[in-house]
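Consider the single chain below, provided in structure tokens and representing the form predicted on its own.
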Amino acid sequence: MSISPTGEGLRRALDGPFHDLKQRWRDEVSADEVVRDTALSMEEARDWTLDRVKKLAQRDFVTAGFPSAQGGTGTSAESVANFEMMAMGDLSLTIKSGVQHGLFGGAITNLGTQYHHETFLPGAINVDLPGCFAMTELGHGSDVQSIETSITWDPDTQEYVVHSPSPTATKAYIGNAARDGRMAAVFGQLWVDDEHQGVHVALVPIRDEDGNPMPGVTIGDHGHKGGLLGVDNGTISFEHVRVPRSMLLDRYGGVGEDGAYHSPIESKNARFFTMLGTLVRGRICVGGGAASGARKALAIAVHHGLNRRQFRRAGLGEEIPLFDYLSHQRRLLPHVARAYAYGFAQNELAQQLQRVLDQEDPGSPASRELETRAAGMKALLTRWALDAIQEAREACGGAGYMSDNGITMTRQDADIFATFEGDNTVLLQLVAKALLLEYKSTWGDMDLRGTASKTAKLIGGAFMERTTARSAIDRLVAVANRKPESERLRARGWHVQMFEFRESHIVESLAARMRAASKQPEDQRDAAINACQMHMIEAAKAHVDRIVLEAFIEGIEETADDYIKAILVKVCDLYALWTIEQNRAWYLEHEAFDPKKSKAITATVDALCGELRPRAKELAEGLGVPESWQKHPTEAVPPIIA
């Protein structure tokens, strides 16, 4: 379906360096092969998202990140791009797909040896080996640390031993485990010879041939979810199952033929972590899948805008579109440039995470970076995303509601987004425990206290080092300053300096108060601590902000249309001005400017989004959602895409 040569311009700068590879799957992939009928039963939509998996695979859409040796198609950079578009059709897709390939496929890819890879990768890529990846428990979700699932060796018969010794050790909430399943990525507590070594994988077959249960396993079924209905999500627990030697992936620690463990990593929590940062990829696919959701909901809601009408101009018998009221711009048009700079931001972590793996240094301070960036951004994107949805479905009101107007669907899947892969508000506290320690051990190793104690260690001004775009940053600051007041506004090197001032104070602010709580009785620690989570959480808010302005800005660098790179500034500056808008009670309290200033935000922002109402059609096309997939196989009553 054509687009608007201003809508294909933009739409190739946010796509950036994956723009091939997603105009492959608009160009050659068909609403019918990833949006879903919303009548569809529970067993009918998990039928239908097992089907398209399959059929992807076949196709090689979902095959990027694997060896080549394998079936791999692509790098891992380009297996987060491809799981972009896809929850641009349908989020069950994508996670079931992200079960198998990303978090099942990934732990063998990651985690196991040549012998892992030869064995089940072919399997784990073509879906002939459905998959799990179980990790959560009933007891343990955020806390991987402490999970109770215990994997034994045994000496004698040259076993291990899986074992959930409680209720509690039952994974729980685990993608593929209620139906499809045939295999788990099993983490639990590793004890050889009576010596505990941490946190390990091992493969453990929990159905045979014909779907059922292998013995001493026992699958539970969560049932119907408040979204993706078609992942079956189940429970497993393990009654001293045994698995040969050879089913542990054991590349960073395992017991050899000599019956001894061994290990290139000698720290439990350094090896623990080390194994953890070679999944991030999932966390990555995750922030990006929720932003792919939330911008299919905005195209949707700005093609209603554009078309509907209400209330007549004074003398005139012609109605309005909703999208002429400043209001209506004021819902949408602020998301829509946020899913642009989130756009950028994506494409950059993403390059960075291939980056990280061709190094091929788990324990790099270049890897510890990335898993920090990814941390944040999965919170930011994920919470973005629900709100938006949300946003976008009420500006299409009673139309919004009709399910087979692709929102709602969208919305109850996204829903669960902000709690796997991390719980935000966890991943936000670790992003800010990064920000104030430096990497000369794994973070991993400090409790509360430790962290604390260890704060005196700060990393400065190293935390505010720039990380993309350094030269046009510093070139858009000179510009600003050399401004006068009254035109910084619109001055991008002014937002910098702005978000860079809430991102500095904050970061040192908290360090004080971490300071002084390490300095307070042992009784009264843990407590002085706690008091500053919230604190934590609006230090890791304001890192991952500027890190997004920043990518935003290179990726205005990087276009080379001036027409379009025109539009992308304007996008830019709303994405700016609204995040300081939304933060000006902070900015009022710590005086860097002042009510006067706060008031000319506001209206720049009004400004900003009657200058982008003639293109908000182009914009909501460079969103880059095929307009095919925007509606479901039954149409709605009234259709907002017909």
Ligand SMILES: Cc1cc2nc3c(=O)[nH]c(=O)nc-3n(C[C@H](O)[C@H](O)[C@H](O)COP(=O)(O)OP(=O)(O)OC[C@H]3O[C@@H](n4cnc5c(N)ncnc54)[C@H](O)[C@@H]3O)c2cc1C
Second form
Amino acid sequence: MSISPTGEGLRRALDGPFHDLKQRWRDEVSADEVVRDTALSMEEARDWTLDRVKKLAQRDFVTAGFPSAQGGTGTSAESVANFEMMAMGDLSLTIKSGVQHGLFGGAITNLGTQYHHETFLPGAINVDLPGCFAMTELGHGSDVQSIETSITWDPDTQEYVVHSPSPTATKAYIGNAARDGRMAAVFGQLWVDDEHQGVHVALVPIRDEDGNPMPGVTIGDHGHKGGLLGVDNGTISFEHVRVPRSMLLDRYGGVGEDGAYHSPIESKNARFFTMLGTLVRGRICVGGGAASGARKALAIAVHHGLNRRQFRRAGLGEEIPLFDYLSHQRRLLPHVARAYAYGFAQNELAQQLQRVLDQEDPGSPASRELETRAAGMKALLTRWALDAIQEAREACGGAGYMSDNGITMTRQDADIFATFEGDNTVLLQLVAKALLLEYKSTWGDMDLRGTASKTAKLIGGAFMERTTARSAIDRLVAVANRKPESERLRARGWHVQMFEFRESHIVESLAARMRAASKQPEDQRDAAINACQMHMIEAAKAHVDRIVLEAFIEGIEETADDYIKAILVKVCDLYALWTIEQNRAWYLEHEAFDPKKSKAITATVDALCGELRPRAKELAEGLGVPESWQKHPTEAVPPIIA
Ligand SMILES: Cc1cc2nc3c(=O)[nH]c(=O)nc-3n(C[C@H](O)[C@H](O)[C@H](O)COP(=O)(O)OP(=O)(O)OC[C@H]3O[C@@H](n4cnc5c(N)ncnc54)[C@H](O)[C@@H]3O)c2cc1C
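I would like to compare: after the form predicted on its own, may I see the structure of the form predicted in complex with this ligand?
Now the full complex is given, and it begins with the chain already shown.
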């Protein structure tokens, strides 16, 4: 099915550096391979998902990001792009591959050594060795550092003993555990000679050749969930299960031939968070995957809005297309604009991931900055995706509620994206913490007391790291400052100033409050820090909003076609002004503008929706969802029973 030249141009711009890769998916992967029948039972969905992951692996669609010696066929940035494309087909399939290739394979790649790569990666890649990433426990999810599973070195037998010391140590919600997994990358507290070395990861066989649990391994099935029916999530617990020394993924620490523990990183805390940091790609993928689900729902809803008509124009026989109603434009086009904004920002994030990986310096300031951005983007993209998918469903009316077009299943499947790979509320606090400490501290721990006492004054937005779009932005700000007041609302430099003002003001005032909290008497300090929590979350959101706007600006700069560029400028106006409008209570409270300007912003958002309405079809095409993978609501009407 062909799309319009403008849709093609927008798609090319939004795909950016990943256009060829994404186009290969569109050209070569049929709906049958990636779009799940919504009527499948849980068992059928699990069968379908495993089968399709294996087939995609055979065709090199999920092999990017692995070492080439073991069959890798591309960069880690490309593996993010692959994930995003798969998510336009089906989110169960994407998460199944995410667990197998991204988490299990990623743990072996990033935490293991040559031996682990050669021994386990080929099976992880082609799915002959289905694997789990067993970090979360019943007792601890967000607070991973407190997990209870132990990995104890036994010098007599030269083995590690993996054990769940209590019911709450049971690994929980683990993908691939309930049915398919043969091995698990198990996170546990490492003990060597009675000395605690922090959380490490051991590979533990969990099922034998016939699919029965290994001795000492107990497996449970979570069964039916709120979504992701194709993924077999389950529980795993261990009763003194022994594995050879070689099974510890020991790139960052393990017991050597001499029987002593060695690690290149001295601090337990830094070691653990460095290990987790190497797995940041998963978080980037989850944000991008949720956004892909939203893009698909929006593409379907825009198509429906352009074709469905309700009510007649006064005096005319003609019925009105839904998209001619301002309210319909208002419900969908700002979300479409945000989909573009997040798409450009994801491209930049994936490239940043690659730059950091190429430096091979985990724990560096650049990697802390990447982790901060990945966490913030994951939180905002997954939250937005749920809102956008719901709006798309409602915009399709009753037809949108019919399972066949996939919107309701996408919404169910995307729901949990707000929680796994780091709960959004926790992640946003970690983002704020990184800003307060100017990326100087270990990324990932939730030591807010330490943060409060170390918070710098952070005056004048000095904490704002500069994105690659900086020179273009300085130019735009200078242009905006020369414009008369009446023209400022559509000046990109003014948008940048508003976004920067919100970020710097919130972060600076948070810094002041945290410093004051740290000076409270000992018995009141935690309460004072807790009182800053909502402020932390708002600081993180403002930070990510600014990063996203800068990425959009850069994406426009890099678009060669002037016609496409002109459309993207309007889309960016809509993204920026809608974001300002959504935060206008804050802007008014802080006197960034007056009520008159606030009203003008709303009027401009309305006007932009009207201006973009004639381009709605092309904008939806530009979102990049293969046409044959979309089922439109009008096709959801079942055959009449004779
Ligand atoms: C379908 C599914 C698949 C999964 N797959 C895997 C997998 O393959 N491997 C794996 O290891 N894990 C997996 N998980 C686990 C997932 O990563 C955890 O559920 C997640 O990390 C959250 O942990 P929790 O469920 O214990 O929630 P909790 O940590 O108990 O959080 C519950 C609520 O409390 C809030 N909260 C927690 N701490 C704070 C705080 N300090 N401040 C403010 N609010 C706070 C959170 O925002 C959240 O809303 C999966 C989960 C699901 C549901």
